[in-house]
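Here you get one chain, nothing else, as structure tokens; it is the form predicted alone.
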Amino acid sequence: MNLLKRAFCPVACLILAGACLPVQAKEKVKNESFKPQQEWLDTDGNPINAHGGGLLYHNGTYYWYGEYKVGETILPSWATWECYRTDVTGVGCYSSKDLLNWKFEGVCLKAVKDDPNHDLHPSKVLERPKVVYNKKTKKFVMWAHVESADYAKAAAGVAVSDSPTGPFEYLGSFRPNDAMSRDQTVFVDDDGKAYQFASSEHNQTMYINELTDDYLKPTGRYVRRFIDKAREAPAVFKHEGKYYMLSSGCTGWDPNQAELAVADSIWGEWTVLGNPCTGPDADKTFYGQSTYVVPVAGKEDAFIACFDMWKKKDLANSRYIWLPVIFGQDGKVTIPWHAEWNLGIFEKK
């Protein structure tokens, strides 16, 4: 017995000593460059989780909102197409001063787990959240694509917050101007007017819906553009008085060729310019799909095209492809591939 005690005591002491050692804090991450398709970590060293997202620049800080995807990717047993999904968790929010290093601010719009009929129930679909700031109401307004589990709802959901980091209050959903609303974005023009671009009519036509002054619903004024062109994933930006829309074709989770269009008015007519991507795999948008184009604050003619690199069977592990938008002296707009780059690229033009 004494021998057992002698043998046990050193081992026990080592175990207890180990238990008393301080837990080493996770090392903070500092990103120095954009590395498209590579894993992108937030400042705490965790993969950024903001898919199908949009960006907002407010009071010197960028905010990145996106689908917060966790858990297993499933394909419903009834599915006749590749409608892979994860349970709805909510919308994640990140903040940054430099577009490279992102602090996780939390899930700013959370799933509603106790009501199976709610748009935000885990069994439903929540995609492509975009947040804009309303200077008149001082509210942050989120629009998103919300769906029933079988993708029959095809509606827009709206939420509001007093803070860019939330929490957002969900106001409900509807079909803008009684039309389907799937892949969507929101654009605020220089005069403060806001517009929702939405893939509609079973993804065959793009609707441009003018929003009310509070950005919470459509005014009733709209146009149908890109009729029978099957465009989705719209990303809208403005440069030197012209409006641009970057979009993708409709091939589910699989990549296809991007397309850029331009107009002198938000309403169109829109002229298709073709594929702006250049470099390896440009015909597949570098294996990405458009989600947003963000102007770089304080830099002239500086825009970043943001794409999702979907992993359809492991959606939580999907990556991001951010690349510079280059405006040539000949007026041509390109999005060239760079395996690694930083904002200094805009100084070299």
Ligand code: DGJ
Contents of the next structure:
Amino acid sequence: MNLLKRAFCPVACLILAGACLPVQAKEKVKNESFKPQQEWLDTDGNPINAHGGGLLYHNGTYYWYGEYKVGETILPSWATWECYRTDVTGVGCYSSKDLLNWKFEGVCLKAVKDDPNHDLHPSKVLERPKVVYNKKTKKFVMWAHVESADYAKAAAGVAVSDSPTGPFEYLGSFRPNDAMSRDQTVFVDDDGKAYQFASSEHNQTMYINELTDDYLKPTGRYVRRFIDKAREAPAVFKHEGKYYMLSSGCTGWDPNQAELAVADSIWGEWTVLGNPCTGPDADKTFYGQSTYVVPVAGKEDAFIACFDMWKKKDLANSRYIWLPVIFGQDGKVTIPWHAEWNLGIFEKK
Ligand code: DGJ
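Alternative state: the form predicted together with this ligand, after the form predicted alone:
Full assembly next; the chain just shown is listed first.
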């Protein structure tokens, strides 16, 4: 007994002393350049956790929203395909002034743990959140892909907030225009009209759904495009009056070749331009999958293509690949590989 006491005492003292030490603040991180595929830390020194995400620029600040993935990646016992997932935790929100240094603003749409029937219950699937600002209602509106645990729901969930950092109030889910809605994005045009692009019909065909003036519902006006082309991960942007859609093929969490398409009207016709990626592993999108294309505020012709680099068996540790979109003299649009780069790349020569 005495022996035990003697052994326990120094250990206990050490633990107690440790507990009383002032908590060391994590060293603040300052990112000076984009380093695609590398670990990307937020301003507190934690890896950025915002997957399948989208950006919003509002009043001089960028906001980055994405799937907040925590914990173990699981493959359900019934799975006949690689539907790896983490429990639904919610949507993470980060803010930044320079697109490089991101402050964690918290989980702005939270999982609902006490209702197994709720879309946001941890057992469900929540992917590809996108937030847009509605100038008329002054509300921030989030659209996301919500799934039942068995991946059969194929619906869009909508949430709303008075503040870009949330909390977002979940309004519910539905199939826009009665069609399946999986990988999705929302694009707001210069005239304030918003559109949801959604992989539909078992991911075979892209739907372009016009939204009501408050951005909360579809108007009923829509088109089916990229019919039987199996496009996923749509990211839409506009440059010099033309609409572009960057997308991936449909191979689960595994990378494939990206594709860029262009149209004079958002409704199409859409013309496929081919793979915009150039450099090593461009045929595999540098091991990434598109999620968003963000215009750089205050710079002409400056857009950043944002990709996820999924780690399918450890989704919470998936990384990001952000690369410049280059509009060439010859009219070609490319996304060249850079192991390290910064916004200086957009300065006119
Ligand atoms: C590809 C999609 O783009 C991802 O968002 C995710 O749904 C995976 N498929 C699941 O396999």
